[in-house]
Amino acid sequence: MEKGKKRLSKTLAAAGVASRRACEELIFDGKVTVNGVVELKPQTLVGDSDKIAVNGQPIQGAERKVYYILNKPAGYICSNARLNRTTKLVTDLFPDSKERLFTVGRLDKDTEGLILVTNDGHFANQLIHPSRNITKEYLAKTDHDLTHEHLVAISSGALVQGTFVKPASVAKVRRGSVKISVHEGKKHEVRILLEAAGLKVLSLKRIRIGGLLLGTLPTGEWRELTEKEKKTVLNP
């Protein structure tokens, strides 16, 4: 690697554009230019003198890295793309932030709870990489008084996005509530597991990622992660 130069994907992530993986997708999709020319290779080396833009917007230099834990409300989406004027983005909850924030992974629109928000693409990529095998725990409220048969059915797994998955653990909390831990984190995985067991999901909240707990943080509120919490979530 040339002295003073870095891979394009790493430079984009350092500038807070998105996670390293998401930056690679932006490059593959032809949305990144270097000195006015579309660049399709994430491994291309760039330096301080190169003019880099994403969707025509010049990127800034490396930002101060920030790390937030948020109790996401229902109705907000984990995206930086606004579908229409009524779309509510998770990043709207950080109106005074000067950094280009994005969520680490996703929760669907109707799911509440723990999500991390940052501008550090390397940190985000570490967390979402499958090799980490980080467990996520959810609290679901359903329309039934849960029976032993329901718990067995949930534990037996279901087909999610063409792959058969089983939860890491299932535990009844009270009459209609259950805690479910998963490793895969596929889209709508927990909802599909519950529906396959014949249960209607009334509400769903993520309460843990790795060793990091949501705790008593109010819905819609956020705070900065401590250094200890950053290590806890990466090394539960």
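Numbering follows the first chain given and starts at 1. Keep in mind it's a predicted model, so treat the numbers as computed, not measured. Rigid core: the largest C-alpha set superposing within 1.5 Å between the two forms. First, how it differs from the form predicted in complex with ligand URA.
Positional change of Val37 between these two forms reaches 2 Å or more at the C-alpha, relative to the superposed core. If you fit the rigid core between these two forms, you'll see the Cα of Ile27 move by 2 angstroms or more. Relative to the superposed rigid core, Ser169 undergoes a CA displacement smaller than 2 Å between these two forms.
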Given for the second form:
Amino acid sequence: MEKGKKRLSKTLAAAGVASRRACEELIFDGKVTVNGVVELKPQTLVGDSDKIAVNGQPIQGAERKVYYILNKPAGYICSNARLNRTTKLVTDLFPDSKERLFTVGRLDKDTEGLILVTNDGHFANQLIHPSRNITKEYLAKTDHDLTHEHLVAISSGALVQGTFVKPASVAKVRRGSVKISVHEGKKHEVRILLEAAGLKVLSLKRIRIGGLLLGTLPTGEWRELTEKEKKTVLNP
Ligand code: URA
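How about the form predicted in complex with ligand URA, since we already have the form predicted alone?
Full complex below, order starting with the chain above.
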């Protein structure tokens, strides 16, 4: 295929006109023009410089795909549904964004740390799909000075949403702090593992997803992922 060009039907679908199939129908029906001329073939290649219209209306280009790493503060929810005026959404931290952003997976309202925010559903699905088995690492502060027995109890696992899960690794950092890695990504998983070991969670922070580290990004701040990081997070 010619570089930078895409099939007309794919371009229409990417611009949100309709499904690929429905876009083909529009083309066959003579509703689509390219540079002012009716185009009847869905496989015709078009590029950025072509003026495409459906029923005489120019289409908007596909939304630019964006990928951010955010250090989520506690108190923000990973949802696009605001329950009331006091609800703080993760997407509120991107006030100037023109894209329709959402989080890749979720962190609890009270959990801080690394979360990815994007408008690329395909990227998000790849990351959260269980077959990828991507490790997520958390730093938890608990109310006890951790003993060997606590660490054994955490490592032995717990029932989370009807499935018995064991962490991939557990390591004491100091006193009441522990690093826990998990594969599953089930709701409240780390809190449940710690509570099942008799520990109260004082704070929880995600510090790694796959090969991507939170690093020194300050709480509440975000930056764009580099191309290399986008690959690293999927293939650690
Ligand atoms: N496990 C939890 O318990 N909470 C989170 O936010 C993420 C993982």
